[in-house]
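Next up: just one chain, as structure tokens, the form predicted on its own.
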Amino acid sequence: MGSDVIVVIVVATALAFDFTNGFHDTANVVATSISTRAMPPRIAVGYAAILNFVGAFVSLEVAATVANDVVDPASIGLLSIFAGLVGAIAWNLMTWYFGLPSSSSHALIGGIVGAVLVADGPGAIFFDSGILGKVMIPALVAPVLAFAVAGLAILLIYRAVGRMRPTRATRGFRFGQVISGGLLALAHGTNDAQKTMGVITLALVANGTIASSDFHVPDWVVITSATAISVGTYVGGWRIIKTMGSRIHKMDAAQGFAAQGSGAAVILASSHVGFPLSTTQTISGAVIGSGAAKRLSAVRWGVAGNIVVAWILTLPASAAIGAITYVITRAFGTGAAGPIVVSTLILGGAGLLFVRRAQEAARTAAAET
């Protein structure tokens, strides 16, 4: 009975992470379309939310990677999974508060690895084949590849439309952004929603609900994960949207089209082979590439540098939070008391952050008027 209560708490926490993943990563999908005025903000966010939901049903390769290839599902317990999820949520909330587009994917993996390392030891973590081969190497390759593809794409685009009237070209690329933005939203749902599916399935395996020899993602896990990320996407992380859409560089419609198309291509290719990619890193790389190819000075390299620092910090910071959370949770025993106490604390902390953010927004609006 006690383990069933913990499973319910873990599933709820995983869906809460999925929600924060959605509102944290909304900027990845819609910022370029909004900044170039290809789509109004609310329509762009709603469009992305729908296609995030649809994308979650496209593939289950990433879910299988998260559930089987990062940590040993036969060796870990429910408390370490819970602590890892809390570590990821805490990092997502902190970076959202400061407007930094860090990686929700790496926050999740870092949180779980940190908790499992303290709870079960290094033997329960697949460092070479999992962390290095399927997380770290793709983390380095994907943004560089997106940078190069977007940079090459925008150079070819400018060459192809150089003689067209600017108003006609802009109108055409804004329409193109509706297509490329939809493809990016679909790719985001395909990769990111699956990570939550993998964690929930990992918890079900750890509880014995699903046999480790009979890995499968239940339909209810797919549906609830898709719903949570799409609702989070609709809520929207507006501070991060501003960073992605205009603070890196001022994009035109052609650059937005190139960045979205390049990001979507890299993410979909990675999802096909099961890499739990950072969509944030990938689209950020594409956005920077589309600006740098036009003119290096067009990119605000200080802002780009802050984003890179957030990327570097994400895995170790979320791992540290996951490890500390496990220690606190385990102090209350192996039952449901620890997860209940920690869940209450994280809900209270999230509430305070949202209240402070609302107060800051109100002060800013008052100052502008």
Second form
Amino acid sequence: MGSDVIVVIVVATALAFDFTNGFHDTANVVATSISTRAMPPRIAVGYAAILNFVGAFVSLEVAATVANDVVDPASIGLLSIFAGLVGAIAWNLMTWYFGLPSSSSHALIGGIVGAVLVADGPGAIFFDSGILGKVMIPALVAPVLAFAVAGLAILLIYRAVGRMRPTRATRGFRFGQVISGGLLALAHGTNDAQKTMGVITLALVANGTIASSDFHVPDWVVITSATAISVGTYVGGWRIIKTMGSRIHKMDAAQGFAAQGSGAAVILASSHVGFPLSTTQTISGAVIGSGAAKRLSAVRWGVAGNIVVAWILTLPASAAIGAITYVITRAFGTGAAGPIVVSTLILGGAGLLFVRRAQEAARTAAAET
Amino acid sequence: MIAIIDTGDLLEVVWTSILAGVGVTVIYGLALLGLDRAIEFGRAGRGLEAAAYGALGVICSAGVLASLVFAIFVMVDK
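Now show me the form predicted in complex with its partner chain, since the one above was the form predicted on its own.
Zooming out: every chain and molecule, the one shown earlier first.
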């Protein structure tokens, strides 16, 4: 009975993480489309929400990878999964509060690794083949590659369309952004919703609801995960959208198209060979590359530097929060009391952050009028 | 390091990303250029140039469409 209560709390926490993932990562897909006026904001996030939902049903391979390649699934317990999810949610909320695009995927992996490290020791973590080979190295390569590809693409695009009438070129690239943004949203749904599906399935295996010899993702897990990420996407993290869309540099429609197209190419090429990577880091690299190639001084390097700091901090910070959460949860024993107390605290903290942010937004709006 | 990550896969990611990212965005730019020039030359009564640029626009548009279908195939096939 006690473990059933815990598994319900873990599933609810995983869906809450999925919601923050959609909420936080909406910026990847729609920021450039909104800033270049390729689509009105509400339509852009609605479009991304629908394609995120569809993308979640496309494939289930990533769900299995998350459940098997980073930590040893045989040794992981429900409390470790819960603590890892809390670490990821807390980091996502903090970076949202400061308007920093950071990786939800790395936050999830970091949180789980931190909690498992404290709970089961380093032997339960696949450091070389999992963390280094599948997380760290792709995390270094993908943004640099996206930066270079977007930079090269925008230089060649400017040469190709330089003699066109600007209004026609802008209209054409805005249309292109609708397509490339849709592709990004689909790729995001395929990758990120499945990470949550993998974690929920891992919890069901740990609880004995699913036999480890019969690893499969139940239909209700697919449907609820797809719904949570698409609702989160629709609600939208407007602060991060602002950072990605206009604070890094003021982009035109051709740059927006180059950034989205290059980002989608890197994500799909990496997915094809099985590297799970962060869509946030990739698109951020592409956005910075499309600005730097036009003019180095066009990029606000201070904002870009903050994003890089958030990239570097995501894994260790979410791991630290995951580890601390596990210690706090475990202090209440192995029953449901710990998860209930921690869930209440994280809900209270999230509510406080939302209220503070709403008050600041209201003050800013009042000052502007 | 080689045992940790497959360098062949890594190189494949690099070259396919450059080919797809730069290739498709530039082909889309050429499609816009072709269609734009075709309209301009058509209005000026220069049929040959209009047809040539129109063909460029149509071929490049077909290339972009094919890339989009391939990208969806890659996602589904993963």
